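In the block that follows, a single chain appears as structure tokens, in the form predicted on its own.
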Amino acid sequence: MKKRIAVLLSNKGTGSNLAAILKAIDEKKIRNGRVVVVVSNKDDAYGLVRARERQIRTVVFDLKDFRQKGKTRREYDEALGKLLKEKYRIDLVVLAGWMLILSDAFIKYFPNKAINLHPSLLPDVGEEYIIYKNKIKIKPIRGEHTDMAVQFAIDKHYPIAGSTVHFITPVVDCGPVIIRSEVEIQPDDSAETLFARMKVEEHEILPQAIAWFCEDKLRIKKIGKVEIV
């Protein structure tokens, strides 16, 4: 039976990562999974339009609505996790531009079953740096949204930027790494030009990570590293 996938996104982008996932499914690069629901915390997210064009269910789950009812952020996470688990029977949650940090109140519903696409290079669990060409230590950029993370890499004169797909944990951007992509930073790069090249690679690594998950090829070792079997 195909794995049931939920894609969570915001209104900051164009939903291109969702489009890449759906294309990979169409081309059978993802053979054992299907997107059954797309969720956004904003009703103007273009990813919702993409989903509706494909007759995929959509949900707007606005944190503001919860706050106006006097509910907490933790209650929001709990309700979202419960909705995806019980109503949609989700096997895999994919954060593809989701802008809200999810707490353990959500993660408890999807232990090692929720992955995030992060717009920088993250090291393996227990390691402090990315090592580039065996000599250059690159400090990970955690807790930043896309535009700030990309600009940070340029401002700090990093030789490379990139993206990371990882399992989410209660510690932000510190979960086990599944796959990374690397993009060399050019002298004349702006955040826009650099991110455009990063997106090309993201559209490859995110579907690949999903495909591995759906084929039961990912194993997490006790030390927090992912093994592809």
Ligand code: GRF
Second form
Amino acid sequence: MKKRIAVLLSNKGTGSNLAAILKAIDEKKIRNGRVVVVVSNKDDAYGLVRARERQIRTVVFDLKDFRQKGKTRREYDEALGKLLKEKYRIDLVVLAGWMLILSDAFIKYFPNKAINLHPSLLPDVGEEYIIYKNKIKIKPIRGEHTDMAVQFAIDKHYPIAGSTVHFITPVVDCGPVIIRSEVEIQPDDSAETLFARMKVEEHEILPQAIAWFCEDKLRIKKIGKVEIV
Ligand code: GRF
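Return the form predicted in complex with the ligand of this protein as a structure block, the form predicted on its own having already been given.
The next block holds the full complex; its first chain is the one shown before.
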């Protein structure tokens, strides 16, 4: 049975990673999965348009509406998890430009079954830095929105930036790493030019991580390292 995938995004990005996932499915790079629903917390996310063009179900799950009904942020997470698990019978949640940090109230529905695409290089669980060329310590940029994370790497004069796909855990941007892509920072890079190159890589690593997941190739070891079998 093909794995049922939900892609969560927002109106901050353009849904280009959703498009890359759908392309990888079309090209059979992801063989054992299909996107059954695309969720945004805002109704003007371009990813919703992309999904509708492909006749994929969309859900706008607006936090503001929720709050207006007197409900808490935790109840929002709980309701979203329940919806995806029970109504859509989701096997894998993919956060691709989703902006809200999801607590354990959501994660308990998808233990080791929800992955995030993060626009910086994250080290393995238990490690503080990425070490570049055996000497330069690249500090992880966690909990920042995309533009801040990309600019941070430039401001710190890092030689490289990149993106990471990792499992989500209740500690933000600290879950087991599945795959990273490194991109060299050029002296004349702006956040825009650097991010454009990072995205080209993201469009490879996110579908790759999904393909591995769908083929049951990912094992999380006790120490939080991911092994691809
Ligand atoms: C990605 O670059 C990802 O790293 C970040 O949000 C961005 C979404 O981009 N979390 P897009 O909407 O898929 O183009």
